[in-house]
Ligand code: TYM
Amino acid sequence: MTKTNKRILSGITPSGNSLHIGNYFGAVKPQLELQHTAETYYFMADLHALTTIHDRDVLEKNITGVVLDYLALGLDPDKSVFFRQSDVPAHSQLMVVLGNYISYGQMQRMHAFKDKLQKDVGEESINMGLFNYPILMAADILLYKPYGVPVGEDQRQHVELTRDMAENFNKTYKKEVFPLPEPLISKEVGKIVGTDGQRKMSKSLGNTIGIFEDEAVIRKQIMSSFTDPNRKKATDPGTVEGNPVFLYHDLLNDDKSEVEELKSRYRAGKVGDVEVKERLFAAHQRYFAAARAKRKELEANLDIARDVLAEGARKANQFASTTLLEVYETIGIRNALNK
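Structural coordinates of the indicated chain alone, per the form predicted on its own:
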């Protein structure tokens, strides 16, 4: 597959230490598919995590867990640049500059800030890391001059603010230092419903199906999944449409003829929920077998991940430092006294 010359940047926040199938099909899979068709930069947004995580051990566990998850699930360092945000000082340095090209009023209108206020949290208790989050995100993006940034609808506003900062900067110096990035919002992948059958799959809601947990844990998650509440016994005709277990079969089960057979038998009242879920568990284990094996290999040898991140940081620093130097020369920080 031929790559385009369009550069894509994608950030990964280590808010938890393990991914579930909702994360995978809703975000990770489409995110990783980009590495085959575009020039891709993926970064672990560890500085962003500081807005909510103030426990050293939790932060380290989350960062390590998500790095290993992404490498196990197919992030290919030969096809993309994978690095930690904190390993590239230019992210923080450009943030300081960009804060001067956006207004306090615009920052107050950002979702992350407003959402906190709506949860009965007073302004005086909101940390400045959260308030300034969109400025750091703008620095993350603009350093690499990408064509686009794959984000969810909830992050569209942040990319639009990034465009505002870039446009204000360019107009101030009458020079196009920063191309305006496009928010790349997938229309194809919707929210993956959780095992409760009602809400989006989320670890905080306890309605997930994991990827790398022990088999016994994943089996329990699948066996407790919501099905058709109107079906009292296996011989009752059941509803397939909107039934989470069949939604998961469509995503995970590589044996499409088996899926169609199970749907047909379910509608006719000729198969029980237990068998449908057992088949789903087997499909899950097949689908993620290679990733689970890869993750165990990475866990046993963290040097592999360290080397990937070190090489990614080298490449990212090379690009980012060039952009930062251009910015410094444009604004006058880099001048006759330090050339």
Contents of the next structure:
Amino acid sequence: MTKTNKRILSGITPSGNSLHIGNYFGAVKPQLELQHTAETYYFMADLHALTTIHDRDVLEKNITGVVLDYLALGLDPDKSVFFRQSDVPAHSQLMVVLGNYISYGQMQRMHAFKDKLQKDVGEESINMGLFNYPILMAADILLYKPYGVPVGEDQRQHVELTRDMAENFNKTYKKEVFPLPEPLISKEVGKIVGTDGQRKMSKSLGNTIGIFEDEAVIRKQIMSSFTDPNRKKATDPGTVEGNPVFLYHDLLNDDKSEVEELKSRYRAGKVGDVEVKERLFAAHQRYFAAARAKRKELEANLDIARDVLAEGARKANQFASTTLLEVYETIGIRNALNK
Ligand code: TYM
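Same protein, the form predicted together with this ligand this time rather than the form predicted on its own?
Full assembly next; the chain just shown is listed first.
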């Protein structure tokens, strides 16, 4: 297949040490599919993780974990540029510029900041890294002038803010420096529900199903998942629609006839939750078998990941520094004294 010249950019924050199936189906899988048809730039947002992680050992572990996860899941370094944010200083440099093209009022309306306000204490204790996070994210995106940003639903507001910043910037200088990026978000899988059946699957909510954890951990996560709350006994007819265990079956189980059979037995009150979950666990193990094996190989030889990141940093720096220079020239930071 030939690649279009439509550039794609996306990132992931190493706020946990491993990806979950929400990250995978909502963002990583669509990103990996785009490798075949577009020019793709993907990165691990290590500087973003500082908003929540101030323990260096944890941060180091998370960074390595997320890089290995991506490679194990199918990131192909011959097809994508894969790099870490801190290896490309232009991300931090452009952030300093972009903050001047967005208002304090708009920043205050960002979800991440508002959620934190509701959950914890007052504004007084929110770190500025969290408040400014969407500006760094806008810099991450705009440096690569992408056509689209494949992400989950929870990132939509950030991509929209990025468009606002780009628009303000272009208008101010009457020049199309930044094309406006499109959020590429799937209707079906842009927001995978967690095992609590209520909220978005998220590490911080403890409602995840992992990909690379030990089998016993994954089994426990699956077995403790919420199902149909109105069903008391296996002989009660159950509801399949909106039932997270069946949603996961639809995503993971390659044996479609087994899924259909389980659904009809569930509706008829002819199968217990335990059997449905056991089959889900078996399907999970089949689905991720190759990725899990690949990750073990990568863990044993970190040189492979190091080489990928070094090459990614080289290519990303090339692109990003050209954009930064264009921005500096546009705003008047580069002038006759630099010639
Ligand atoms: P992060 O690391 O929280 O999540 C990584 C990706 O996974 C998606 N995702 C989900 N999708 C569907 N259902 C879920 N339950 C679910 N949970 C997570 C997220 O939407 C995301 O696409 N700020 C970003 C990282 C970032 C970035 C960027 C992304 C930094 N700079 C520039 C794009 C472009 C974040 O924290 O994602």
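Residue numbers count along the first chain shown, from 1. Keep in mind that this is a model prediction, so the values were computed, not measured. Think of the rigid core as the biggest set of C-alphas that the two forms share within 1.5 Å after superposition.
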Practice prompt. Tell me, please, whether between these two forms the C-alpha of Thr51 is shifted by 2 Å or more, with the rigid core used for superposition.
Written response: no
Worksheet entry | Did Lys79 shift 2 Å or more between these two forms, C-alpha, core superposed | no
Practice prompt. Establish whether a shift of 2 Å or more occurs at the C-alpha of His249 between these two forms, with the two forms superposed on the rigid core.
Written response: yes
Discussion item. Fitting the two forms on their rigid core, what distance in Å separates the Cα positions of Gly238 between these two forms?
Written reply: 8.1
